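The chain below stands alone, shown as structure tokens; this is the form predicted on its own.
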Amino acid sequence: MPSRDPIAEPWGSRTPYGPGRRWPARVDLHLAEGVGPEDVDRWVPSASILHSNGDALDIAVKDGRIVGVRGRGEDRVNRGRLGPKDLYGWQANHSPDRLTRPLVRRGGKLVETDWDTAMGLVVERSRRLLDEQGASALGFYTSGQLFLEEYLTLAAIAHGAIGTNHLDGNTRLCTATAATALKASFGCDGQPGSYGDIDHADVIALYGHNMAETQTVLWSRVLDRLAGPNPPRLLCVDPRPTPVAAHSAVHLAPRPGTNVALMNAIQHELIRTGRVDHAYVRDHTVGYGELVRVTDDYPPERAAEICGLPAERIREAAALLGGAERLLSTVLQGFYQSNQATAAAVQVNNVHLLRGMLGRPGAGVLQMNGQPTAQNTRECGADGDLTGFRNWNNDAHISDLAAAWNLDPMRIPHYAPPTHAMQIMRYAEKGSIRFLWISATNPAVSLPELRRIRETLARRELFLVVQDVFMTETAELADVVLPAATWGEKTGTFTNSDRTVHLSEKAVEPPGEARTDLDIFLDYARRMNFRDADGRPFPQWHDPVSAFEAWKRVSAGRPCDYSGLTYDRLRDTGGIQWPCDAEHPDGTERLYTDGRFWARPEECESYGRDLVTGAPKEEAEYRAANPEGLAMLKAVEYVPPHEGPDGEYPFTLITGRTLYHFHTRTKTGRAPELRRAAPEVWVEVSAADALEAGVHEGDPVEVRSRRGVVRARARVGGIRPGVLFVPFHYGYWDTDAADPDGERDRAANELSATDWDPVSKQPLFKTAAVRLRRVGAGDGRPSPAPTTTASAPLDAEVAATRGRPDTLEEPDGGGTR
């Protein structure tokens, strides 16, 4: 049967709606070649977990063995659309190279054994160094990948049962921005918007987010509006010409690191063409005064100059941003991992409190995450928050925490913070932390500047636990390495970006005697004899419907609570936005719909920090400033970046996303049709810099900044001059390590700088500065980036990336593509 082909098509076909109408469906179905729908024994419902976006599926079984998905048509979020990584990223989990058995290290090496032998490994080094050393010597990198029963149960035994504060996830290179930044606005986490404001925006502005590759479902619902009757308009803010920007009416491409500036001049465009919304201000906000005071310095000249853009497109932005009826803004990386990261992200909060755009169709903001579970380990204090979205600042949120655990408040580590990850390895590698239990995530390739990362985690001194589905290149560092199950192996929910729940079912068996993260983390606290402050083993759960029942109990009375939901409901609903509980039974679509924040001083999640220093505030500095905990506008200066362009290093080097990978290509690098649509990394030069470099298409270039080298061959596209684009998927577990002398040059963090955002923590993966190379002439193959999106050539000559036309659309109404 003719069908699309997702490779070349990511978006699939156009399904026109006007504004306040509702998307028409579509479902996507993709099966293995010889299968037919006939031939499935059953459908599993679950959601996507190669990105954030959540789309809902059905994954297809036959004989025992996950044979394709197909779209859930009714569910909220997706429609029934799939993307590329969806349609193909199962294939991962029958990859030969699974890992099946626990390895331990002997004699420098490691080799298979046991369960028991490997747990009793780590049970017996963790109560060494909790007798010796005390609990800070312990610590846990984990993902946002998991489901939440597992980052609820990771949660509790580093923080109530271990007592240890070195807790954090990945997510941390991801979304601690959009936490962060969520929290100094309204007092909590959480998105004020939802997906469903696409249906009803008049203007959309997407703020360092390449949605067409990051999330390629809501990028198709965006698309469906444009092709729609009154379609709505789109700020683009990105460097690179990206699908989002050749859509947009405006399209910024401002310098690397400088979004303060550019939002400052907006801002203060909005305050002087009188386009605020004062009531709104008035009555829901704190901080106006202050605003107009620092923006008042941010004339678009002055940011022009800063940031590198004529001043007349400043102004037409901020004109689209004035002119708004509902206005829609999404944040992502080009924010979040740059110079400021959290204090250019405050700014777009800052526009929507200022014009009144939330708690209405069509006006919010998403402070968008990049994993697909990153939500969970925010609300479960898996990544460097506590669970429950608590302010470990607050004793009261220490002791209610600790009474819905049943444990002594004092176990709670609430000196400071919980060690954000950079932190985790800089104690990893001076030495005080000893043990670091790492989970589904990969630091080797994915932290920057990884010849010190690589270092520390091989340190002798550490003792390094991973668990994980593949032999990454974290685990072979490790000393002993634990099989992990999958998607599809096992049952639990996770939480999109614009807080819809679903419930993940298990398909099939895991291969050999791989287990599920929540077992594992179980066994482990079994074996330590956890106990709570009743003698009961701690945690009290058992199993994935055990341990959602007490994540309800405990996030019961907070923003993010899930006490109305129920597997029974999300099995029959499929997807459901929290807060869903006795008040909203049906869930919630969006938050500060009355204009109450979750911001007064007894109940938010943070008080807060400096935006430039990242000095903590105390409660009550807080207090003082916010009493009826209303909204806050907050101003920032520029600050330039810590690491600029030179002589000596010329370019600006920012790296990214494709659309075909995931992470550090652990599952889709496995997935035939995504390898093939972009099997290499590459290097994004502008026109004007390959002209005066001497490089053409695919000649093979050398980037270098102070800490390491990546080769690769050159994609001459349309990326601003002065800035140099290296995706950062790629890793060495699929190809020659190192070169003669030992030096590995294929992951785009072999360059970027140890350096972090003040207030977030972020690493920041934007602002390195590097000088650029013609190694040699090319032997006449293009470079092997895609075509189909923000790596497009210039060169028209080379041939259109391209997979094979194997999947069935069928729109609302029937029929077929």
Second form
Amino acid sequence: MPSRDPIAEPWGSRTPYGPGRRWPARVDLHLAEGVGPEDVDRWVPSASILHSNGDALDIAVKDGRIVGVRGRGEDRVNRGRLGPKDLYGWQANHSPDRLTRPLVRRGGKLVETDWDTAMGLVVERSRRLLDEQGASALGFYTSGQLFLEEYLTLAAIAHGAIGTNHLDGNTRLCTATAATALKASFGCDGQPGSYGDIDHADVIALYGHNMAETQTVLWSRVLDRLAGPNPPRLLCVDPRPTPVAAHSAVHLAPRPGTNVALMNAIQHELIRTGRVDHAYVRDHTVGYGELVRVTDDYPPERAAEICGLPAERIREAAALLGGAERLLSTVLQGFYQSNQATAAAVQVNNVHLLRGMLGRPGAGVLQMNGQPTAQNTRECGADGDLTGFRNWNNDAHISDLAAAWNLDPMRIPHYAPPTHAMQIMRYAEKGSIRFLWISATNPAVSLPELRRIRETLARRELFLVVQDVFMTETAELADVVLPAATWGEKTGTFTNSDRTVHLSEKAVEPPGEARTDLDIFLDYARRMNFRDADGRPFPQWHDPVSAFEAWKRVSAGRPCDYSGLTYDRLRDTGGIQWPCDAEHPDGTERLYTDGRFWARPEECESYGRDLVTGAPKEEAEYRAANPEGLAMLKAVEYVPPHEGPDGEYPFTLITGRTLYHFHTRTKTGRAPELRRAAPEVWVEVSAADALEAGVHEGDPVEVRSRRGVVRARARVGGIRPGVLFVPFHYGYWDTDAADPDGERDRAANELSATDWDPVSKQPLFKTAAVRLRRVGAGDGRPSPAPTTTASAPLDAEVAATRGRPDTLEEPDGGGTR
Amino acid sequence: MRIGVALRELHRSESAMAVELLRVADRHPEEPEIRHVARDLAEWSREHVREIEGIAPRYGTDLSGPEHPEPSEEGERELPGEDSDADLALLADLKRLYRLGGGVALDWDLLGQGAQIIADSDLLAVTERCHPRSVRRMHWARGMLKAVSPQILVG
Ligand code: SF4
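Could you output the structure for the form predicted in complex with its partner chain, given that the previous block was the form predicted on its own?
Below, the chain from earlier opens the complete complex, with every other chain and molecule after it.
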């Protein structure tokens, strides 16, 4: 097997293939130093939990410890490939600073205790608040990294047993807009397309999606197509010079916050040049007339002015999309975390409806996920939706859910949409939420405007429970800390953004007294003595398998139907896409192949929201607009961002995820190779802006917004002038600022504004107005930003980011050349 | 023709709406969604005012009036206690916006009817642009009220 340095070559070697061919396998393997494949005792099936691609892998176990990973060559998602985070991230499991015992706050300090004491406190406080104020005093904020069985259980406890409306996941930060946009266009959540569409597409459009860094393995698939015969042409919309941009036929770098104007102009051009599939539009959609009317106001010249782009480039982009025969589009944070997030994402769906590009190979749209198990929070209802893609505004759906759970429907709150994460924080800030249980996420680094979040979480009146694997910045503020088992230490299923379900099995024992999230939630339910209508303990399930069976029942008949799946099948086959039921025993690669949608008023998951105001629509309105349940073309006007650059704060700050780290670095920061590749926060600045500010590569700079400051070294790169980029993963657990008086000047969210998309409620991390100041001369060292990615330096002298060649790759030689 | 009267009334009510929306935005700086969306909606009102000003000369309508018109219902308390309690003030403000918004939407309805009968396609186009937005604005106030009231009422 040839060896590779996964840090320097994140996408590995090419296995080129042509359109319509099967993506050749390439099996990647990485084992701890000194361990050979023959030393491995067991290989345990799983998939990656450090990003949303869902790369299937086997965990190598030796002497009861994880010693490495190997890609699963037969799996539909990755065909054996693994990215840097997959290859190295597992080492965090062994980190000596894992939480191993419960902690409780005594005299202002967290001290070790036993489970009975810790859970006793949680239960006592829950009961007291339920008596005093009722369910509205309790809130739950979960992750995008737990398993399906765990979200289902949490949703059942919060919505069913307690009856609080306050439950959300941090998928609010990653994927809420994807879900909302899919509901807005198609009536229900669920990805229409498939990763397999990359094998067929002739044009791939990536909107605000730096796939090369967020889904490295999916990007390998694109690179392999690009290297093969008849490669697809790419459109990239991104203000940064990402690897995607470098490979694109057309790269648009619009002014941040102007995506809707751009998308309107593109649609304007598609309509003007007759690139509309009128038969598809007539038979399968509503809303065309209004779309024509609204986009008529956005000729490319007007958008060019708003977006700061040449009109000619916008025309080229439209021509590229208009000429496609098999168009695949993907969308991520550049749209989802930006001004008019949902409105912009919906316009991408529109393009597919206008062009009839749905439901056949290569014609697909992927509204992406940020987090690996984001899809499960959505399906299970742990993210501000109701279990099984049910509509909170439809009484029949509530009764149906209540029947499945054997509860009185009145116990399931449905007077308003479930409370979203930012509103949960606001209620906690104001004091009406007095108990907040946070599982597997780290809002003290990941939410906008950190000073405000820290103050909220630290309020004495708020009883804060944090369940996690490490002592995070959030856990430090808790009243009770519960040590959790993680990936590799527990069994369950999870689903990636193209609906592929994987089983992840327990490979090793969790450290110390750490327990699985499922056990913790169920233990709480038993101690609270929750009961169903027949007096049986609720939730009625007790382990991963019984939870999965309960999920099969509650999902049956809904779009996300898992009723045809079992652990055994997943174990044998690898990833399978839902819906998987009696009719589709092998799963379903593409939705809507027959041009029929889950949008009839009786079945849809949501009646939709106004794309500017966010106001939920009522059933009557929905029925009037879409009685037959067709797909919905939704037109929307451009509305400028709420915070723009001005004389005092002349730059727009955008923040984002980068290649080597994931969610606040809690795990990835503990994998030495990943940590070394991007050890510190940095600030990306364009050459023109650097010249004006007198900033050179590596100079220490300060970025300041109305809310805070970040200090870091500058990376002079190819970003759009007027825009600064700061990676958002860096917090304080591994700095001096971890002590109480340390300065908080490293996390990008010190700067961001508390603002969210009114439709999806996803926070906007890409609009803060900031200023830049050089704080001194550099010491000649360049910024520690990676050179392999969008943060590549202009200065050719900067040494390339490198690791060591310690990973093996075995191509199956199945290329088509 | 009385179209001019309707235009004048709309000019007043949309101007007042803009003022009221901005006031509400300023009154709740800690509620981002209220603050930001109210400002965006105030911008709609300003656009509507410009539309009215654009078409009014055809009807010889004099649009001079108070610089900062006060909404007619301003000052009327919506809820007891709203002066001292920020949460109640929020509910009261949303109720007020809904009612005002309803009034403005009705005015646009009226004007649309007028435009139909005199077959003025430009005027009709103006009402077709502005009326739906006036309804969306009203729905926003109601939607927010439904979303935030339960917690406020028990908190
Ligand atoms: S980086 Fe943040 S936004 Fe992206 S997936 Fe992770 S948590 Fe979500």
